[in-house]
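Here you get one chain, nothing else, as structure tokens; it is the form predicted on its own.
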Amino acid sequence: MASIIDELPLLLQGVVATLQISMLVVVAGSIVGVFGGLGLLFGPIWLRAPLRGYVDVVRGLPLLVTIFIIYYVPPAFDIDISGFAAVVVALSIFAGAHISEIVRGGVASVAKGQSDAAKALGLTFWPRIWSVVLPQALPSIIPPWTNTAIEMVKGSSLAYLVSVSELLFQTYKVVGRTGAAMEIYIAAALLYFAINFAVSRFGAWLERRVRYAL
């Protein structure tokens, strides 16, 4: 319990860089997905085509493949990049190609009929998808975004692997140093469950308050 206590500090500096690395690809790959999830059911053929493929390409691939993709490739052409900023690049767009797909089949499910009663009323496309196709979109879109904020986490864990100081790497360096293995992890464990309850908690909230908006 000491040494928990004595390293917890570390441990916290720990999680600031994991909801560092979430909150910045949760925020870029839902901006990724809603402009990805769209294109592939309204974009022109030219535009649905290389979206499809790296839908398709990037959700079959490994998480960590992506992660040194981007962490690897770039310097061979004498580019710069960050553990940091390689992980959260190779995250955003894991976590892009899976919304863009959450928000495909959400504005599908939404009957034609509300579109087309829209338009009906003046309302031109972006006017129709952002004040009457999405909203109604979201209560089927809200659970698998959480999901996949919730992946995101828990994949951030995989940034030691390029020398991130997320909290993964911290509770290696602290049971390297102390020995304490089981209960540094056990408390590594608990920070982990402690971040994605709070997630998942706030997706369930995010979701009654949609729902009760409707």
Second form
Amino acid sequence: MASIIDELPLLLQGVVATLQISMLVVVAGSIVGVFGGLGLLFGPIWLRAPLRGYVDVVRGLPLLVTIFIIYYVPPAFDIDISGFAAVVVALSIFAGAHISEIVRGGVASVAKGQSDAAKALGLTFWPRIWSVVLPQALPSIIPPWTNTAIEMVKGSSLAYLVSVSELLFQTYKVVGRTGAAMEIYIAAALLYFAINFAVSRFGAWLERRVRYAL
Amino acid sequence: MDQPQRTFTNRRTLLRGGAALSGAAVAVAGLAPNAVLAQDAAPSRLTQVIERGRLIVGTGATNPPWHYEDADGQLIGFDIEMAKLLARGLFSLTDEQLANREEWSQYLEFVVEAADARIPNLLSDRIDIVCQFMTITPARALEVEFTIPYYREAVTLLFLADSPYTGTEDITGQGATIAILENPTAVSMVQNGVADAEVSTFDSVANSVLALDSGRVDATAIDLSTGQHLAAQDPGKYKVGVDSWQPQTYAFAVKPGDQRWLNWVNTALHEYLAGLDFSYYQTAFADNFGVELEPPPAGFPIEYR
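Follow the form predicted on its own with the form predicted together with its partner chain, if you could.
Let's see the whole complex now, leading with the same chain.
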């Protein structure tokens, strides 16, 4: 037990990297997702077609393949991209595609009468979306969005394969040196659980808030 | 009416095509010597490293005694020592600089990579050289260029200390399950030593040892050096098999096509292994493998014996 406490600082360094990657990815993925989802629903054909292509292609690619493409292809064109940046970009592309689809589904589920009523009040497109449709879509967007956020925390462990010292890699390093595999893996599992439990509580809190707002 | 006109057009097209072709030919002829010049002038990685003032080395962080992190999260191990010796040769580092991490780390950068990433990182110019217990195989030598060897490894069996087995002889015929790190030849590697073994492969050495700890397997096939390191660390827990088999050669690897760089690394390595700088290799070997090497004999060069 003492040995795990000794190793905790190294594992916590990994937690910091895991949190950095996950937060950047969830924020970037959500921004891409909101505009992607709205574009899929309301965009003109020249916007809708490439967005549909993006969502379908990315959803059809294993996350690891996306990371490898972003990490290994740019250096061939003399573009330097760090492992950390490659993982954040790849996961954001991945999260963006998934959240686009979530937002599209959520917004589409809002009764068309709401939008029509807003139109009748003279609201133009963006106020209609921001103030009337999106708030009503949030209760059905937040739960799958939370799932995607948790997936991204777990997906960040793939960063190990492009030399980023996140939680899983730190765990491997400590196990490699100490040989105390069982204890360290359990400690790592508890740390991942703690992060994801916090994310899921945050999701539940958001969900209550948006319901209250209605 | 149409026919002559079309012929005329065709001839004109033909003429234009001919002009374009000869233009292209001139362009190619004019460009070719430049292209060759440009190739000649492309600086060797050796020049790049010296101008950069820093050697970038690909290595791992999870395999003692080769490359692993100490309790402060700093890389140590035999591969790390060898990389320091390359930096010593490139940047004329003094013994004081080599003894001080803050000093030598200004000249030496490690890119910590999974074993799978060794070749891709080299080919995409992310690193100058791989120092990561890389086994020479003809197939890999098609993709990268290997330097001269710096270690000869073999496979042995690691047992729990209270295991009834002692080596390949008494475990053969028992239908034992044996763990090993996943690799293209994992199954034959184990069965060359224990013919009737059932082979269970794992994604890391640590996990193949975990399988032994948890009783999932009867033994773990492991590098002799790693097995000895584990048993030395925890003699009450593990013992190393009495025999080993399938020797394999470890070397550094560089991106193909840069003879100057390859030659420099080979020359430096050679002198550490058998020449003026042998004492550095000897110290690194003793520190990481616990074996004191004899210096190479004077007189007739050891390489030709």
